[in-house]
Amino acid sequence: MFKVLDDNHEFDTQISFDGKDHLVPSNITVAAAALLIGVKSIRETPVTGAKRMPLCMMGVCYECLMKIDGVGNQRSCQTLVRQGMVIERQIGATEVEAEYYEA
């Protein structure tokens, strides 16, 4: 559904998606990458468990999260693909850091 509209990308940047490594240009974004490999959705909602996938790509709405890199809540529309990035799907809510809040 989703392709490089420039052929002159290079698929030069190995990411792991789900525990599975796919090629893609390096000048994208997680929330791009995702589309372009064909991922049907990249997380959970917390209530409901319905499926998403990223909307606005410009990081407004927050359709994008996903954990990335082992840390979760992470706006894949905001974030550009690296060499060796591990990228998860976000199932449900994911903790918060405790060292951002003191009791």
Partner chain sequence: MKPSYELLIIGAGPAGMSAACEAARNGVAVCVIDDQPEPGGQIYRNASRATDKQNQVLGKDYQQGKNLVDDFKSYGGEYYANASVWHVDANNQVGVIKAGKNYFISAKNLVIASGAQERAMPIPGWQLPGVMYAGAGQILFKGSGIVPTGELVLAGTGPLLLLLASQYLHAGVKIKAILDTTPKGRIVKSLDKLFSGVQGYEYLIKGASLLRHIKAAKVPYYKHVEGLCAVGVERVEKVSFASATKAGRKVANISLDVDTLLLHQGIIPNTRLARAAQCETTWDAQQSCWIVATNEYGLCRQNTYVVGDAARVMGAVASRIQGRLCGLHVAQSLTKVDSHSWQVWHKDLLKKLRKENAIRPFLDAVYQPADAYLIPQQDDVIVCRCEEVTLSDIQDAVRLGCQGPNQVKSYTRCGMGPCQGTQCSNTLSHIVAKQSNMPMAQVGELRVRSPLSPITLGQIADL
Given for the second form:
Amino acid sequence: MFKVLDDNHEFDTQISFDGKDHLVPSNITVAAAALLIGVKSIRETPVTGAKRMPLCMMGVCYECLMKIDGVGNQRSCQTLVRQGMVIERQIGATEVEAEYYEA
Amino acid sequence: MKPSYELLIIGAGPAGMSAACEAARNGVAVCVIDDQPEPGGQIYRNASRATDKQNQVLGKDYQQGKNLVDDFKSYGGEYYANASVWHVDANNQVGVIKAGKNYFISAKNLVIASGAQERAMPIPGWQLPGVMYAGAGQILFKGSGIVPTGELVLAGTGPLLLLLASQYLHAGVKIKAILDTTPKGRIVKSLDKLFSGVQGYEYLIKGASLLRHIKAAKVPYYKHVEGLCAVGVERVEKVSFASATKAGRKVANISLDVDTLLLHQGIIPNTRLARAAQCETTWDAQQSCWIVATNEYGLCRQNTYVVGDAARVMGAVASRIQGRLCGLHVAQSLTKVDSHSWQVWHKDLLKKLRKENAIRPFLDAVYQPADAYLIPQQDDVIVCRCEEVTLSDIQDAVRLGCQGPNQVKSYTRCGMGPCQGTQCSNTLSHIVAKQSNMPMAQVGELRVRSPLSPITLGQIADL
Amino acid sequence: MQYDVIVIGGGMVGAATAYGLAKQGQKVLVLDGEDLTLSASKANFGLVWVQGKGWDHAPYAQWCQIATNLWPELSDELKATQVDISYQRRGGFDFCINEQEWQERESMMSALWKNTDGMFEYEMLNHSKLKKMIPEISKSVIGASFSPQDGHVDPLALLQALCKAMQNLGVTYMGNCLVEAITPTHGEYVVKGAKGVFTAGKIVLCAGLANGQLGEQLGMNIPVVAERGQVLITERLKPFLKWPTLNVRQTAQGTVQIGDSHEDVGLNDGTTPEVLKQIAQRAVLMFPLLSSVHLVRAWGGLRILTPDGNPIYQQSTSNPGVFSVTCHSGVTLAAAHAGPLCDWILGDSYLPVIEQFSMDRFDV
Ligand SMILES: Cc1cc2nc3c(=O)[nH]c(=O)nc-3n(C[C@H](O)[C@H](O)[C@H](O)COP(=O)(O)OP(=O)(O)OC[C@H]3O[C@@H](n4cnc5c(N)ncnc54)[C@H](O)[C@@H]3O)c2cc1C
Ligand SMILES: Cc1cc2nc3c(=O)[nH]c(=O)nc-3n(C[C@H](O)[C@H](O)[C@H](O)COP(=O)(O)OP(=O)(O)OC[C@H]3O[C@@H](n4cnc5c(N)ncnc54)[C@H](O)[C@@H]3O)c2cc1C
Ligand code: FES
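Return one more block: the form predicted in complex with the partner chain, after the form predicted on its own shown previously.
Complete assembly follows, chain above in first position.
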């Protein structure tokens, strides 16, 4: 439900969004890319699992938290897309994994 | 980044950039920290990289920003983009995170120019996907060049809402309706404030031309909108409200299908950094927000300044002037400006600042949000979006005898999530004030603590 | 007389005491401070903990045993308030990162065992045993002491539950009512607070750091010392840590609480970057997986300490009926404050150990 206004914009940056590849313009934020792609929600809250989308786009509301390149709870409105970026919806709380070693 | 600077400025918006240029011009060693990829702040976001199309849609005010940004880019001091301040304290110690690395800076003089944020509009359903702030719509266009398609409704009050509507129309975006929540009779009631505002007539002309533009485009315009609700299950599907006809008759139960609902009821200073630095805030009933107590140069206490919209909402032009005043004051306090020049320059800037601020009381009075949009009207409306705390949760806590917002927070988790109360703090205080019959100034607000922007334990650990 | 007892201070100590007094049929008024009055009860770590407490003072060790053994009962009672306090008593760890710490810990634990006549249960675990229980632990942790008697609770929920429970029993709670003066008149006490003047036959001072100054008005010289502890809290994580540890615990919400420093800085409850760094370093050293976790908030809280770290429970000699309750570890001791301590205040038959906490001990 969003589109790029300027026809001259090139869709030259490849990102993976929840496992699917997409081409988006460079220099846009991950949150903007999510709107362009038309995803229904970018996260599910850790409290009730409610679906949410970005609210402020200026870094203050933290509604746009996503898992970006493996790191959870990052503000997608403050992060620019990069070639090859792997973006996932943030489902509930973040999962941390220990690097195990032999005891 | 160096461990200390004569002058550290947080924020590269009109206020911060102007302060930097003025101070550097007078020989002060300056460093500017800003969390955006490009200088410009909110209004001139991305101004130096904007495409023709963006410039054309955003208009003259935006293009003017480019000059300031260009000046700033060669201002002679240091500037760090993509750098966020996560810690500030009363000793002007600043913690900055850039490219995953943490820096500590000790600022001989500190200028906080961190700007404003959107005022929350806690209506039923405001948490649903598809509902955003109008400012977010504008940022998406300025920063990323994207605009909504589909059924678009704008709702709320304030100049920015009309400005965005007009910009969207220029861009060829279709607006299904504008729902104006400004209460009835506001303009008439505010006319006494206009008298002092005649100096700011340009703003009135600008405002009138925005309205004309919207009217000419025949966008359905609903006035005195009450009972605004966003309705939907997994995302917003409809917006429902009551409105008044030209004749003043109330029309209840209007419902419109919608894909994107953009809300706005004014902007308020983002005082988090200022409060972390222990600068005093006071409740401003006219602007319905906390403002930072400063003098006209932005000085809060010796060597610490808060300027532009971060102190009180004054707009981009006043922010530029105050930024310059502040930069000049810092230079003077470091004895880099002779007393004659100081006298001449600062008086000139003060005069300009006062002229620019003359219209504010009128604008503030007209666009003061209605109580019904500051305090939710239904029990299950979400106040704290992060922790999903509702109006009734808060009311229950107040009934237990809570002393104030911080106590309510510890009982309900309101304000404990990732945004740390930036969205809910004022709503929470309004609710406490109303229910316990205390004035806002006495109720106070949620306490601010570090981190002021995201940082990981690993980043703190290995400075 | 309007009330049997006025409790001054509605923090963890005042709320637990008021609740206990109300359970014994007393008509109680609680006068509490303002929204931002210093309050350890809103800043603490939430441990219900015996490890280390009273290793050098047998009465305190015993008192902590009494409290923690009464805790499950308190937790059950508070269920009626429908506030989920997330109380758990599965045991808890205190890590050692070098040989010296291990040695010291071992002797401390055995001293504590002796002080409680063997009631204190513990085990010293070497790294490989520890790792079986906490696989996320790093190599830098050489071992830990473990006590199955330790546990934790959501301290903010506990405060709310106590506040609700006491009001359900008829206690009047008045926030924003700082007490300015307490005067004895005709066998009762007149308390002047911000919201009015109240009278009662008994007064219990539970105002934390303000106890010193309030006690002075009644001829009691209560030595209170403030000690700052800084605490960090992270974003919510999926559950990974089943047990609380002295410095790191995962809360019921999934956030990880990390503490805590011991600083002598007067009444300053701010945070400082250097200390936050040290705390983060230790946490990441113990749990490397925390390195990429976001911090949500950091705060400073002021502990209410006495010169020897043990509680002071004292009735005024010049003004009988005035009691001072001043202690650290108000979370751990909540169940004792809501029970045995109230017996003592009401002059019923009480546990003799309470007398060991009078101020007489400082005279020698
Ligand atoms: C969403 C939005 C849209 C607006 N649109 C318009 C408009 O179209 N026309 C108009 O006239 N006015 C607009 N305004 C008002 C306008 O922004 C202000 O009047 C003007 O920009 C104030 O300038 P400033 O320098 O005080 O702050 P800003 O321009 O907001 O600059 C503050 C800068 O500080 C940075 N910053 C904040 N916190 C930190 C931190 N912790 N670390 C590092 N950097 C930080 C911000 O990213 C920003 O770059 C808008 C305001 C908002 C909030
Ligand atoms: C960082 C930190 C970590 C801690 N961790 C733990 C832990 O893990 N486990 C544990 O058991 N304990 C812990 N503690 C200790 C525990 O928090 C305290 O022992 C307990 O909260 C003390 O409660 P209190 O009611 O005595 O004091 P406070 O909580 O300080 O309450 C005092 C109350 O008195 C009120 N007051 C003050 N002056 C007046 C006046 N003049 N009139 C009326 N009211 C007044 C205040 O408003 C306040 O509500 C910790 C403390 C800190 C600081
Ligand atoms: S949308 Fe508000 S922080 Fe990103």
